[in-house]
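A single chain comes next, written as structure tokens; it is the form predicted alone.
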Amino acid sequence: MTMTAPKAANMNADMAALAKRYGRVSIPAAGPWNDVIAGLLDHRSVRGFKPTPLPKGTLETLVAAAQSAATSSNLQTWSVVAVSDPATRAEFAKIANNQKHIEQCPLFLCWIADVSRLDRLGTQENLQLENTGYLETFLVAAIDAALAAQNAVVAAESLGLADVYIGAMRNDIVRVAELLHLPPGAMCVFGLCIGYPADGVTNAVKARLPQSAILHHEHYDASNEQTIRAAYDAELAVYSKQHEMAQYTWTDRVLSRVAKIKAMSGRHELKAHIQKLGFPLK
């Protein structure tokens, strides 16, 4: 059977996108494909933004997308704070180890694991809520916030915008809570920069671990993990040499982040700080 030109072009686009995401050694089989999947595979973090304002209504559109994400039992235990004040953003940048793009981007969002709304509901209904202080409820709130934020990211990128998550907001969650005037039972789990990439900032798609390291069938199997890691290290070393300031492997990166407490930038005390914010974590 002769393949039509559109189908052939589609297949080429599929394989090109998969090759970018996985490198050319471990490309998985191409399956069903559409523009949404192509957009997801094209995700990359951008750390430099133009000051160009976003179109009117962009924030509300992104929040609508975020609110369309799944939420456990429809509890909706998350909130988001859009921060434009330059002084607040400057302090956030310092907390996040001087990430200047927090100050540059036209839209900076703080994603909040928010159990406080449930506590206020209990107060208003004259009912002592027994479950809000447990680790499970905090985890539900953090997951809700992450799901919502990822929906917003997918929506933003579909509109031609760039973004980068700021996990380093957790370096000092108590100070972040003070700056945002968060009530007890609310915590900023991460930030998000959104905007148009600055000229010259063209981050490439970074290869991920092969699916053979991530995807298991019937039971968890890490028997070939070292071989898989060696191949991925070689793939990522090529990427980092081409696109980043220093050449490194995935093994290098992981060890630099998890081998020493210093790399946590204060987050090794996170549990105690979360409890200060009104989450008992029972």
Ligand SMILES: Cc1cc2nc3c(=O)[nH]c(=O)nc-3n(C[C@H](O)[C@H](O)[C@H](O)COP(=O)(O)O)c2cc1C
Given for the second form:
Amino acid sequence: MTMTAPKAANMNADMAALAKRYGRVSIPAAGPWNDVIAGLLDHRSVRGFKPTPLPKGTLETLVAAAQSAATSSNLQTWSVVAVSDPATRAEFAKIANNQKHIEQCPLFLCWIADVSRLDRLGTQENLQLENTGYLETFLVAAIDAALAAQNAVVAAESLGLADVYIGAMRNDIVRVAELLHLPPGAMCVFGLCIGYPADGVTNAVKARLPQSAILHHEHYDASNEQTIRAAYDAELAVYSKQHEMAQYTWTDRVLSRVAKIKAMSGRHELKAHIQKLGFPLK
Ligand SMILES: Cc1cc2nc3c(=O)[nH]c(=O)nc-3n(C[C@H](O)[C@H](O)[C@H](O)COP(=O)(O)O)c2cc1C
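Pass me the form predicted together with this ligand as well; I've looked at the form predicted alone already.
To see the whole picture, the full complex is given below, headed by that same chain.
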């Protein structure tokens, strides 16, 4: 069931958080609620950071949170590289279409889909591993890395830190692998900037598609999708006008990312580059 937005003054914390997450389009009915859920719903990406260093032990705490994520068959096919060297950061920023926050943030993490540890185990056990070269194992590693990183993000935000993922590291994964000295069978799937938000940086909660577009019961049903999209377009137009440099709709944003190959910034050749990094993707 969805409802129209109630007046802010009458809202409980859960309804207010749901209203921010879904904007004025369609707020789902409130259900169970706690501080963890409140934190999740309050997520927003931040693209400007103070140089303030993080409290001692923060990195280790975030990695413990990351390692607490579920991992396929406990294979733990991921690693993470914390990079502070300014020259390496500058090169990453260039690879990622000049995203300056990569150089600014006090903590920059490269999340690695890492099958190399299994390959080394095979070598040490004098065994030719038959399964590590398959697409399935690469996917397992990429999923493991993403789940681990998201746990770190949730932990960081719960500590009052801000963050933004950097998928644009994939613009040149071969160079990124060289800079990180990655062995064959290891690939940086994305980066992550973490730190305290700089003053004046836009960091409002960005409304998502209504649940009716995402949540299906028994069978997939996209019959109402165009109407839902029009409503969400209007919502994001309001958001972008208030919080970003240019006004755009969701349709504008999707088309700008997926209509033309140019927008892939070289990633249309990713399969060949991943293979170069020692993943046969059989
Ligand atoms: C895997 C991944 C890669 C991303 N890469 C970038 C990036 O390179 N640069 C950037 O500014 N934002 C990046 N983002 C952030 C998304 O743009 C952002 O999550 C999305 O617009 C929704 O906004 P929100 O996080 O503020 O809710 C990435 C997000 C994910 C999950």
